[in-house]
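Next comes just one chain, in structure tokens: the form predicted on its own.
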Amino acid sequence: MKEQNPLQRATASFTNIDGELLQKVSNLGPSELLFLAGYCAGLAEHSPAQLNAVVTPSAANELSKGSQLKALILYASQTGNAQEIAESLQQSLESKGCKTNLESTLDIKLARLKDYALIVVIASTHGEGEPPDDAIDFYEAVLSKKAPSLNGVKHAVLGLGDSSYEFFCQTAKDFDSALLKLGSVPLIERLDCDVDYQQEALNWTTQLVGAIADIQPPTLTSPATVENIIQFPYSKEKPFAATLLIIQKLTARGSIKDTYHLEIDLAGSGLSYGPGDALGVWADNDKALVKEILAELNIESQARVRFKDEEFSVEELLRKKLEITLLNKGLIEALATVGGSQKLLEITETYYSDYIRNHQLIDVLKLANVTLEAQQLVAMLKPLKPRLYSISSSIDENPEEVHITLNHLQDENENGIRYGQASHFLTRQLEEGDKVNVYVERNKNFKLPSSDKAIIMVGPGTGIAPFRSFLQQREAEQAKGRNWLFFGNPNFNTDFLYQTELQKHLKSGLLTQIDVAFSRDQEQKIYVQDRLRENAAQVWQWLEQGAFFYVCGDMSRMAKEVELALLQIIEQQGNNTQAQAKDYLKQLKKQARYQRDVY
């Protein structure tokens, strides 16, 4: 009999496993799929009596004493994913007997960094190319003259960023430069992954533990069970067929903005969420979109094409896989490379962030004027994201339901109207009855506090979205907190978003106070910013008092001039300098008393 090679053995091995055990590894998200990839591998290097043996948590703290490596794992993290990554990473190592210390960007201190041989930083890129508000003083620190040397320091770096943004994953690019120029040296090359960065992550993380054990054998500890880590079966890679209940729009006739409150339902999913978490949802390009893109390629819309080891057509690739109205800058170089078009590379070089704001594939394709084969149009494109929505209900609520607000985006450019991809799609492709794939994304950093604690919330326009379910939730809890609410938008006539249920809130006393700001409703606009100086004394008695203070909304203008108003409040009314106030706002962002959840 032939004697099978160790993947053959392996394979057969494998077959064997029951089905309940294939279907729990199944349902594993990224993060679970990490961790037992690198337990597996710890496993794999003992032999049986070793891994029958369990081994107590003292032995374990005994062999991470006496590990030669002192690894630190840095996350720089926004939403929470790169914090997730982090942590699973840490607990691979320390399954290996690697010893580890896990910081945030915002907790560690400079100095520090040179007590440890091994520095991975794991770094999300957050708006225009800028860290996120947890990493902003590390950021500036290690960039400066004031950085240890970390000769003979190893480092490795993970960057997660959206390559439609001009400055993709600048953050990791930035730190990974600055621990070269301090004397460090990669152990393995950096990553930059894109929005659809979970298996790109998983193989990094699984090289980077492959390294370390080169430098270091694993040790084997406790054993873990793939019942401690298994998760709900929906998720971004397997989303939940939910059914959209309620279209309602928000805004009145008149209004220069079309506001949507959407209800879906989740009976049956299992999914479950919190306050400040968001509701991922996956949505099909329009058809008309697809259609104009064949056409002005001259593509026959049937014809075949292969993606990720499938086969389409590529009007349903189109449709349903591929990014077709986000721009990145890879994708116009490519194309102005192909067509030999000056003016594609000329956007590149010179107004890129200012032309993607409006444009999308079917404007540069006009541009660009190639010919191009089905095939090679797929090879150009990145795969369909989801778009993520801050939830705006409390399932404690509303069960088994879950509420999104949403603006239908839309914008004009020299070859016509362009319209949002998810929003267009929920408000205008499909109808109340309709399927729609969603899922949960949790948001680690934007969390109510205890219940008896006091919240300041800032949201103009949609940003309102997860007060809405913020408030829902302290009623629901009987909450005796103090709720104050900052709220713009351009009209109070058009514009006044959930206002029976504000109204509502604030007579029966949930909502302590309600500043309104409609910028539009006289001469000199009127922005949040604007109410929080004009309540700044009684803002900082709040903050004194130990309040938790909330913003949601556009990145670009709005939050940072609240955040410039709350400077100086805390600045003026409290007597302190730049500095100081500037320490005071760090301390609330380590005590987790300001949060944001911007966009």
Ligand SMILES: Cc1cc2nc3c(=O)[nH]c(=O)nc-3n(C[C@H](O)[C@H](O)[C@H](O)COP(=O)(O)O)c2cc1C
Given for the second form:
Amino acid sequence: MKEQNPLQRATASFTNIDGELLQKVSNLGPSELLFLAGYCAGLAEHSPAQLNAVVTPSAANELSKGSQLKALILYASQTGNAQEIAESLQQSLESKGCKTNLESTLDIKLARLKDYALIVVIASTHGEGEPPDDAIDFYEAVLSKKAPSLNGVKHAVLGLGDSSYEFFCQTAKDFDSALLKLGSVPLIERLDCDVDYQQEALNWTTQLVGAIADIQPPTLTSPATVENIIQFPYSKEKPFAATLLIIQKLTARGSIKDTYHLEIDLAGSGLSYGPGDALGVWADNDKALVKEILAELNIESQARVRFKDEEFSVEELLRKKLEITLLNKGLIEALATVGGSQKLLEITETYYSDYIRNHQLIDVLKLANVTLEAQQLVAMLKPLKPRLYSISSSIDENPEEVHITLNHLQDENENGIRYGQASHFLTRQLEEGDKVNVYVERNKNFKLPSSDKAIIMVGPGTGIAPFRSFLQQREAEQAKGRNWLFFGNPNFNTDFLYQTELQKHLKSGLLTQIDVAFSRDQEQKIYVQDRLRENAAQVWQWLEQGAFFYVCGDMSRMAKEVELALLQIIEQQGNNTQAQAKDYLKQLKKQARYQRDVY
Ligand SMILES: Cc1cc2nc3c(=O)[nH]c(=O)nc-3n(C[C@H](O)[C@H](O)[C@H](O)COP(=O)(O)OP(=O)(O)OC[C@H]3O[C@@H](n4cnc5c(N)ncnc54)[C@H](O)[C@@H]3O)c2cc1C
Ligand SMILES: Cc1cc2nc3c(=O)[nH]c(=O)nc-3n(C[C@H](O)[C@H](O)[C@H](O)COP(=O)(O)O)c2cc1C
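Let me have the form predicted together with this ligand next, following on from the form predicted on its own.
Next comes the full complex, this chain leading.
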């Protein structure tokens, strides 16, 4: 018999389907038919050999776009917020019968974008308006000429950000305009969420699920909602009033740094954490600063104001609920407009980034020369945001306690000394025994590997914090993996944080090696990246043997310099080209062997 081609075989098998089955199908209602269509598409997808025999890839694509919408949920996330939203969105869509693929921007292939009828991007912004680490390559690719046409595709973008940064939600904005340029059409409008993103993000994802249901009626019904299903006893919204046990200064007299070790009691909270997680702290604003702001505006401290459906005295509201140290462009522009201040407009247009580094609301008010009602002031200010501190203890070694390591921030400008909101509160306004509102912020992307793996930790300054936790954890677990620490700070005599502990770890063998860089102890500055380069052959050997590489601390200079040094080591020690070195680093990221906690 003459052999049939795949199309002929498919047609023959289709006409062989018995009449009874076709009769049953014709009796089904619309939602049952849609369910069946999705079910069959799923079966076909799990059996690619059969699918390829009947339909061409492009026809399969049309099919999935036509009968059952196939959505890509793509997240670009550094500390896990965007990832968490993406995961709950996937649960919600899947429960409504929408086929979805959830992918990190680290894993997605550019060419695969066009396989989807809908692309949902949930992206945070980091650095100074930069994409999260895992998104850098995809970000560059999607903005490049290599990006595929996305005609006929729909998209939706959710941005997570912080409006106190100059480039608010920049990554989400860039992804949105790149998708538009490639021909995709927005299904719903992009939303840029500020630090208080939970409710807004929930509303947006609910709107998106509704919009998808409009183009694809629900097939499976399940009560699952977009809401996060994991419930912790205490959270950002419902923090635990913990007791501050110990405040200990780590840097010695004469240091240019003012660094502290804090121990906080979590007893009775049920709160737990892992190495790599951060502690969220809700701090009150400085009383004197609040008084100064109200005096500048001639506002009576007990004037009543409304905020989020509640009434407060303006003084109380400014102390506990509103941001008064971190500036944002919108605030300066609003005050410039109200007071007609040319000087303020000039700041926003020319040297905004420099200005906000050491100026606060009170300084802007002094230039603005405005009169405001208490409620007008409240309307201009952002809600207070909690500050995060990398946890520097292991709960296994310190049951029911959490430790953090922080710099007290202080800077002087033409009007006086300005303090960091939370660091000043924690180190100057609280005393041992006082209460502080805290919660645990998980960081899925900064985690210890299994106990047999070697780790290289680069943590200068307060960047040492999570590595103190890592070392304690490895000690508690009697982990066999080797541990190498690079630490740096200005001077050996005053700034060797946790020196005694680290030396003890070195002696016990827990620390295989420690390399320190005290930048100001000699004429020529030496930093951790220089120590890495000096140890290039050994670093390379550790990496080739499977070591995990961690970086924590200053984002703006240190983390960038360390990455450059690492690339150079990969290039030179491994005889790689620049492109190969970049690819090696990308593979490290994919295997979670290059992790950063930078701020
Ligand atoms: C995931 C994560 C982990 C962190 N871990 C730690 C940690 O372990 N230890 C730690 O000390 N900090 C850590 N931080 C930073 C911390 O959250 C705060 O941003 C920092 O303490 C400043 O907060 P503040 O309220 O005291 O100052 P803010 O009121 O937020 O800032 C006050 C002023 O200081 C300026 N300013 C802000 N940061 C700096 C800076 N670094 N140097 C100079 N001026 C600055 C601002 O421009 C502003 O004008 C972490 C941040 C993140 C996101
Ligand atoms: C070090 C650091 C830098 C940041 N830079 C920006 C920025 O430039 N623009 C912005 O809108 N948000 C910025 N953010 C805020 C984050 O985007 C925001 O916290 C977001 O919720 C993080 O989501 P993720 O956990 O998915 O990464 C920054 C946050 C950190 C910790």
